[in-house]
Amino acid sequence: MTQDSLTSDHPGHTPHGVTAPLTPMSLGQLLDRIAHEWETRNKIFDLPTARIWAPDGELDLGFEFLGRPCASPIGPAAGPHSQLAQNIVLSWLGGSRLFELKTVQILDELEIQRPCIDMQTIGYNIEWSQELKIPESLTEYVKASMLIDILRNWEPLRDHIGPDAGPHVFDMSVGYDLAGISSPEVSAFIRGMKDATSEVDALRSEIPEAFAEFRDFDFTTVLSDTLTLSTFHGCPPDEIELITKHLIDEHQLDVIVKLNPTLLGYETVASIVNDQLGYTDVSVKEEAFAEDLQFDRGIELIRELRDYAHERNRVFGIKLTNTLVVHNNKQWMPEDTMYLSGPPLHVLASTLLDKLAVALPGELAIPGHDGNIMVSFSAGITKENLADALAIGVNPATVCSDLLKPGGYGRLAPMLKALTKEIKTTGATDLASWRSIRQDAAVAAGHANVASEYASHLRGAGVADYHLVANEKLPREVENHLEMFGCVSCNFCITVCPNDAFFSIPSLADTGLDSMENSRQQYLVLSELCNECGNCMTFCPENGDPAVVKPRLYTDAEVFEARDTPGVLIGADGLRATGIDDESFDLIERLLASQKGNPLGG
């Protein structure tokens, strides 16, 4: 599938348009949907039970995140998978226990151009912060926390998550300047995350009858007291310093500062991306390097902020890395600039960690250093490299690009199972002892530490996995034109959607669709959850945009009335359609009737 085909032949899709804002589902709707899906399909938000992670009783994958216990060392990075409540729940079911929540900033009415995600090969995006109003973001995270509290205590799920799902941590993320972060709006968000009692109590009345036992439950109210500062690109070092000190002093938070790959310098980055890895079509944006934090100043800043936090009994850490600013030569997404992620970023971030380890001897909280500067990591993490990344000592390794590939949230549990298998082969019974084994092996092989060994591996034999040749294969395609009903039933639109906006209904005989060719399932879109990011269109094998072509359902009458696109409103008094022909409306009505009239339950 070429990018030209993606931009030209998708009826109803406007590649350079701006979509309507997301409309989150209420807590009651989400719980109704959980109950309904479990009863009818034994799934939760379309995740099958085979992809729900249960800890291995013989192995402890836990670690400490800024002193807080986490039962697994992976989770979603701040991005599309940590914005809505159902996203976070899906990640938790898959085994995530550290959630870097979507970055919140004072500008909360952004007009992000669409499409905004390009995962055709390695990964690019033009997103940057939350798509919700600041109070909505707080409510989403409270709903997510309450849902996790409910599910970890819900008897029907006990056999699938085990007797103890283990502790998790919500890590706030904010950006991008002191004025915005110290504003009353963002300050209120941070205070609300530290004490969500009023939000929790306000939501209790929404808990439906199927979960009535939890209406008086002792829900978590301290949602988060840690924060990762997104410096993004162009944030001056003095601003980073002032913001971090403000967060420590004003909000008593333990803080991580996310660093940029530009710390390596333009020549090094361009050499790695263009020459070493072969991505000659990637144009690294040189001017971005002059605007970003420079390496020597970065070392000074890391030490200064570590000491500042320690003097105030707080903990400081760093995260590697933000995405890389590149010129938008592809022009599938709008904007002049886009942000590179995936395999090349993994090599850049690992190289940067090795350089930092040399410049900060004994100061990082990684094997071979045993310092007090915690390091977390987010750059092209996959099932194949997770063990090597964690062996370095990063806490945790967060994921984004890989979850945007087919399988989506279902890719998390296999990551943890592969990690478990890797660790158990060494005889280790916990993450810490396994890291010690890996460190001893690295030193025996002549390396200073595992970080140095891994960077050397990536420069040598390991480079092949991250080279263009290994990552240029395009998504598969078939010569079919996507239609409202009937398709190859690949399920990709469901699994690659970060917002869980798609769902499927079996093509049963009484729907009148069972005789259609290639129609084992019919796919529908929950329009309020679709932000037309473009990811389903990238991976759909047929020629068309599923987010536009497939039946679009609404549950909010105001949103339905405000949109001028074809769709069907699911209301208390039945269905109402606009822009849908009678035959198609009849088929949609039959499909929904086969699900007791409402695929969301309630």
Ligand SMILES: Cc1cc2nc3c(=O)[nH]c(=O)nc-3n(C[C@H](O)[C@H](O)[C@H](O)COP(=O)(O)O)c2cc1C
Second form
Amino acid sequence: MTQDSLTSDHPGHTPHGVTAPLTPMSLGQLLDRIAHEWETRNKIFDLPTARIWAPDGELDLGFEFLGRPCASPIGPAAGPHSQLAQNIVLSWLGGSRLFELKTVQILDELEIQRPCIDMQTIGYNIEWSQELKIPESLTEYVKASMLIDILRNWEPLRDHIGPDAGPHVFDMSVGYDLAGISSPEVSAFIRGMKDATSEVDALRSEIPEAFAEFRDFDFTTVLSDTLTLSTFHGCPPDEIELITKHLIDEHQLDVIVKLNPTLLGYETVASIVNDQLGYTDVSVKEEAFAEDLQFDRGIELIRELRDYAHERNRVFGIKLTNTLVVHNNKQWMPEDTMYLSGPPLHVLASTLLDKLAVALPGELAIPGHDGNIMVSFSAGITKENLADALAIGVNPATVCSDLLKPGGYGRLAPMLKALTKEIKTTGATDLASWRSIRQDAAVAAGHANVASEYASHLRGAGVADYHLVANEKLPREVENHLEMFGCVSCNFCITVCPNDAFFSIPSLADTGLDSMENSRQQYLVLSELCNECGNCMTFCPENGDPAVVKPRLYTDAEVFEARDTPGVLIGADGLRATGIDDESFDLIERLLASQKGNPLGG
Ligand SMILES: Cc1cc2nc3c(=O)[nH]c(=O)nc-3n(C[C@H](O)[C@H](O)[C@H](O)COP(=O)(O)O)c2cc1C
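Counterpart to the form predicted on its own, namely the form predicted in complex with the named molecule:
What follows is the entire complex, opening with the chain shown before.
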């Protein structure tokens, strides 16, 4: 299967150009689902216990995020992994302790085109802010925070997360202009995140019997008091300045400004992407550079905002980087422009960090500088480069594209294990002392700091890992038409879905599907959680779109009735189907009945 052979106009998809609405599961449903999965499959939201991270008692991976303690230096970058409550919980289980939450902006009824994520090789997307209404986003973050509070104290998990899961930080993200950010709606969102007492209290009654001991729990109510400003493309420098000052003055927040790779200038970016890294098909959008912040003005702005924050006893930081604007030459996603992430962005962001470190001597909060401008990072972080990126001194290294590859959230714990191993070989017992060792080694090798050492490595031998040649392999394909029942059971649809919209049921004897060759598992879609982003379609080795072909289940009668596409409602009084033939309905019924109770809990 190639992406060329797929379109977003499959029967079953919402019509082209119309956003499939997400209907988040309630806190009660999510907790029921946790209890049920744990009892029947020893998983939480489809994450097996082997992929839950337990901190190594001999190594402290903690750091301070804008002054707040954080027990591990990784987490999801603003994107599909930090929007719904179960996504944030999955990240936390994997070992994330810093969550850059999905960007909230005033335009909360945007029609995002589908498919909107393309991780076939490097990374492209066309989505750029929350798909929920602003108050719904607040509720999702409150639910996520309550779920983490519960799970960190839940006895059955103790053996898997260790005696102390350590502190975590929710970092808000907002965009994209001052008018929107100072609107009553976004202001109420920020205030709600700073004091979520009423939201938390309103949700207590949803806590089901299995977790009754937590109904009166002392839940976190200050969900967040830090914010990363997503400037995105075309946000004028003066606007960035005004927004940051507004956030500091009006909301007393510590603020990070997320910078764009365009700061490097068109010639440098095009030369890195096209010539140095060999992505000759990538057409960098030159027009976008003129609209974006220019390097010299960027330096001025960073200093000014650092001083402004400091004078008001606030902390300021920068984040490298958001995605790169390119022409949509692939035309798999339906927009003229798309946003590049992953391996090439890693080289761009590392190059930019080195350039900033030279232009801001002694001013960044990285080894060799020891200034007070904190640097956060998101650009092509993988298990292989995490340690090198962290050695530079970035706090934290956040991830998006890599988590959209097979394994999904299950890729986080191996990243932390590899990092732990690397640090322990040096004899260091914490992140800071390990960074000093790396800084001394960089200086001994003739570099000013690790940032400069790493940028020079990426210009030399290190370039190979980020070059087209290392990143052009397409996902595996098999010559088979995807059917509603039976498939190669690779599990990819489950793991590449950031929303955990897929789950599987074993093809046991009582399902009537046990005779299907090679189909050990049957896959089903939780329609309300599927926003048709296209990522499962990219990675499914068979020919077809799992989000459309596999049985689509609904738990919300209103949503079920509003859609005119095939599906099955799991209602209080049994199953109800639309557009499904009798034989298939019978199999779905038997599959669901083969599970102890409702497979979704409750
Ligand atoms: C599908 C997708 C959605 C994203 N949404 C946002 C967003 O809402 N706000 C934002 O600031 N960045 C967003 N980003 C950018 C990421 O936060 C991150 O900065 C970028 O993808 C680089 O990291 P990566 O190479 O690990 O993907 C998104 C990226 C992707 C791939």
